[in-house]
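This document opens with one chain alone, in structure tokens, the form predicted alone.
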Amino acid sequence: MTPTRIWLDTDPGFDDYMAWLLLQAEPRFVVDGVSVVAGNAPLARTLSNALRIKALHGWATPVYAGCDRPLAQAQVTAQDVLGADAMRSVGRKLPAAEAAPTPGHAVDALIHHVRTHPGQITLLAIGPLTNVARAFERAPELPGLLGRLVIMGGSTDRGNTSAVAEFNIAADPEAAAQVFESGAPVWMFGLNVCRQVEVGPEHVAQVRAGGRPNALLFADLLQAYTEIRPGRNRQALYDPTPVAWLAEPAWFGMEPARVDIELTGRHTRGMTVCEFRVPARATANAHVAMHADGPAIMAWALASLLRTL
């Protein structure tokens, strides 16, 4: 079977990078190249993140630095949320060593691995999308020539940001629109369904109990993200949820809606708005999970997890 290509888009935190080990460990999966782009922290600090955990496994996977800013607003982090460096640990933290950036800028890179490799590459967006819109401004014929879009973002319901907006787009609303705007063929997983992927202190137990040193700086970023909300040591898993998705389908449940993001609202700008009656009141423009088996997910992950630390 030949590996689905995948380009990662990304803004390490700590599910960031739980989401690119998964893709690592997937046999079925090859991880073409990553962007980087200033969300859960400022560009240099997501950068920084992404360069240690590189240099910690010792991929050869490039990573780009991307935009740093978002296309029209104020910057905004979850800083507050994940800690100063976006990876709040019980103990270990990432080793300092970081490999060296790929040379270029991520949006051209970004551009040019996908004209090369037309209709073939998945394009796995965990991060506002500053990188995303700022490709298909620069190349209006990029989101056809993408396998498909898929993107860890919005929610159908309550938000994390606000009360029904969702971090990742609440963090550039103008780059979300456009890239729902775009036409490219977008599959999202919002809020609504990742949280019905919880992880817990089982699960860091588990990684915990495999003993190796890359094992045992995991469970402490493990551990620190199931404690983020005070007296509750369970928390919802968002960006690696879109990556078990590539690996079984068959563990969602998806529906076409028209998704569009709402940009002058008071209280609502960052929501994206969820048209579901199609294609009688709209056409749709994303496929938008909805349901998740949350413990076969999770098992599927800890197996993946123990095999790759």
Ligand code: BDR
Given for the second form:
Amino acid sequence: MTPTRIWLDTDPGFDDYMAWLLLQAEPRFVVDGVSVVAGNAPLARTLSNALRIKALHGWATPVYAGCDRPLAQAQVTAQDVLGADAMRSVGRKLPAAEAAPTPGHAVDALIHHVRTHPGQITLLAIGPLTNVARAFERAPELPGLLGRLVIMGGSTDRGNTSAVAEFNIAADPEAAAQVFESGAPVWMFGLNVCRQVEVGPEHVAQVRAGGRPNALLFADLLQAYTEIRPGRNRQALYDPTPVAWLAEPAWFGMEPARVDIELTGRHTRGMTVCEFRVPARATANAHVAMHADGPAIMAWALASLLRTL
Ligand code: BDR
Ligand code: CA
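Output the structure of the form predicted in complex with the ligand; the preceding block shows the form predicted alone.
Now the complete complex, all chains and molecules, led by this one.
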């Protein structure tokens, strides 16, 4: 079987790390390149995390530094929730890495790679969409050259950054608007579906039982992630969820929709407004994930992690 070629656009972040691990664990995927963007933390930190992850696992994947600020608005991060390093831990930390990023800007590298492999690349975007929007600005043909654009972002119902806005969209709504209006073949995995995939103490215990140094480190990070919300020890898995769809689409229910990004609302800026009455009321621009088989996804994710860590 020919592996699926993936370009990962990311702002690590613990759940970004887990998504990347799952991609690397599956022989059916090959990660051709990684573009890092500011999001969960400023770029210096998300880039440092990406380089630490790459060094820890000895991966050869090129890692490029991307955009350090949103297109128009002031920068927001998730450090208030995820910690200053966006990698909270109950013990062990990702070791520092000496490695430098691959030379060149992430946006140029992404454009070059997609142009070189027209129709073949799945772009998996699990951070604010700044790098992707900049790439589409500079190379307007790019949306038509992508095999798929798979996004973790948005929501069909409640938000997390605001009542209705999800973090990756709220962190750069202008970029998200450009991307959803670009004509790219978008698959959207929002909070509504990621909240159906929960990680809890039983998963932490399974990873910890793996026993090897990388499993113990990952268990410490995973446990801190499950305990993000005071008084709770279960948490929705965001960025790994679209990876599960890439591995097994049958675990998901998708619906076509027209997704527009609210840019001006006083209470609703950054909302993904989803019109499901397509084509009657609007032309669809995305496939939106609505249902996920959480237990099946977690069983797969745990088996994959334990194979790798
Ligand atoms: C998204 O925001 C970030 O904090 C996570 O890494 C994920 O990409 C969830 O809203
Ligand atoms: Ca992310």
